[in-house]
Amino acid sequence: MEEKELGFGIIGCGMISNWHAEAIRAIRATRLVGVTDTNEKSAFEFAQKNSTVVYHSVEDLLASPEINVICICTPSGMHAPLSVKAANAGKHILLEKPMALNLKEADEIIAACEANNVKMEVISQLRFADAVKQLKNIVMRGDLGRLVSGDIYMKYYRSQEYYDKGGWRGTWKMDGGGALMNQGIHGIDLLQYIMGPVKSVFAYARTLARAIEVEDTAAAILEFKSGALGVIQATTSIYPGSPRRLEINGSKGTIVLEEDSIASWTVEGCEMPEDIALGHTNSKASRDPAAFSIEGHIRQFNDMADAIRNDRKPLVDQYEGRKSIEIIMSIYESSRTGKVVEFKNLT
């Protein structure tokens, strides 16, 4: 039987909108219906570019009935505001990192998504990568024995000019915070999503080296409910940036990720398994914010298209954007307060 075709809107015609649109190109069954954008003379490039249409506002946009979802590519200020009014829309989301820029506003997105009973995706493409698939296998097999460590080191560049030239970003009202909130997100969703809930954090957040009001250095130390320990370290501050680095440790083993390729893999009487593949990373991302593929995006927006057609949960859902936002909430507290921060709800 022939699917239905979903139709898609673009809200935000920036950088990351671009992904958003070769996305919806490549999965079946779908089309680039029209976006938005404040910015009309960006709109219209944008629109000329992807061979669709421009509609002149955001209620214009959701109100079309051959919009079936919208993906929200919008500074991250605007992500919250306009989640719960494609929500009211009835309209299904795709929404870029971060979810948004406190609980208050994740809770809000939350209870517009339940009371139209719409679907949403965050965008968190590292969960689609092979390798953090095949980590997510062996730690819940067991493989690695008794987890006890699990660290994630995001040592980023961003020069001054990235930030004057967005005018938005390194603002705590429309970029919710810096290193941790706008480049670090991805990275603390996959420790949380590999490690499992945490259970409480002690850390510093600091600006040291660029003129933002948020931070561009942070460090936390973490427990997690399982009782193992973990380290975050995040930054824009440091020259010249180097590849994400996860490291997952057990009592049976050590599996080191950098970027989206597995590193290292090392179990205890396990021999390394056929379908996994040693890799090094010659990503930019650390220093580049445009340098990094399109397929996390394209498998996401499958998961989200399935869900739709299935009537299932999409994989990183509003219930599982909201896990990221709360760690970094609870790392500003901490290094605002000086105190560790407990963690109420460990689901």
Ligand SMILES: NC(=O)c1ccc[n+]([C@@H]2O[C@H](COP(=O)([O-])OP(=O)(O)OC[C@H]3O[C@@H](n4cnc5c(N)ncnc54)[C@H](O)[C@@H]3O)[C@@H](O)[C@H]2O)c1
Contents of the next structure:
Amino acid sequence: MEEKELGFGIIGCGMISNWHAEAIRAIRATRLVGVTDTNEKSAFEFAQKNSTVVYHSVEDLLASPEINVICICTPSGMHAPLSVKAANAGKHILLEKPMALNLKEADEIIAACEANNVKMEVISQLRFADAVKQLKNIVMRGDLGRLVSGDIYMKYYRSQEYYDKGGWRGTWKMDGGGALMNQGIHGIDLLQYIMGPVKSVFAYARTLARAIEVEDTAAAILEFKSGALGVIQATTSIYPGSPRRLEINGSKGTIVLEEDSIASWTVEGCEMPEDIALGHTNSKASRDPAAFSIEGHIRQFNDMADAIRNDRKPLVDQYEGRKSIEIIMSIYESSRTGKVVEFKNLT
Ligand SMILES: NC(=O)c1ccc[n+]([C@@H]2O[C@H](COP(=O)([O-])OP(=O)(O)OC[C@H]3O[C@@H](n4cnc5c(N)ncnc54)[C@H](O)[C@@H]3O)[C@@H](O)[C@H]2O)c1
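For comparison with the form predicted alone, would you give the structure of this protein in the form predicted in complex with the named molecule?
Every chain and every other molecule in the complex is listed next, the one we just looked at coming first.
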């Protein structure tokens, strides 16, 4: 049977919207119906490059009956108000990370999606890497034994020019945070995806080397609901930056990922599967914000299209997207108060 075409609209025609347009082209039975941007020049150039049309306002785009899914690619501070508008217009939503800038906004999005019965997928493309899927399976099967520790290290380089150029980057109002809320959220999502719910956090967040409002460096100690302990380290101000590193240790084994590749695998009685060879780490990713593959977005767009067509939950729905926001908010609170923050809802 022929699949019904899904129409997409994009709000925000900056850097990341290129990944969205390419992902829409790459998946079956989809079409980019139109785009909008408060900067009309950006919208027209982007529309021309992607053979689509410009809508002059968000309201016009949302009124199009040909559009089923709205991609939100604006600065992060606009994610919540635009998601609520899109949900109220009855559109499914592919929302760039971070889902929102705080839990109040995240809950407003959740309420709007529930009230309008629309699906949301929050972009967290690293979850779709083969190595991550393998790691998730092996942890779920219990092959690592009792989980003992889970650590994520995200030591990146972003120049002062990177912050100055965007205008919105590095501000509380539009970025909502720095090394954690903008860059680190990817790894934080992976950590909680693999290790399970966080029970408590103690943390420091500091602005050490960049002239920005938000943190450029943070360190946190976590206790997971399982009893395992963990560490989050995130910075955007070290030179030259190193690859993201996720270390998962259990009583029967250790697996380490560098970027999207398995850097080491030592598991009692369980050889590394042959179909995932030790990967090649993209060493540019830690210092170039555009140096990442389109593959993760394509896989996540496929997940969303399939979720819509088969009326199932997408992998990173709004409830999943909220989890990393809660962890980051707790880190900020702990750093501000000097106290351990206990999580109320351990799901
Ligand atoms: N998934 C990833 O790996 C990844 C990578 C980069 C950026 N992002 C996220 O994508 C978002 C955008 O980042 P970017 O680097 O593309 O930013 P950008 O500054 O390059 O682009 C943002 C665009 O949104 C437009 N815009 C601003 N307010 C708008 C509004 N109210 N309505 C319509 N358009 C509006 C701007 O004019 C600009 O063209 C951020 O939330 C960021 O965190 C995700």
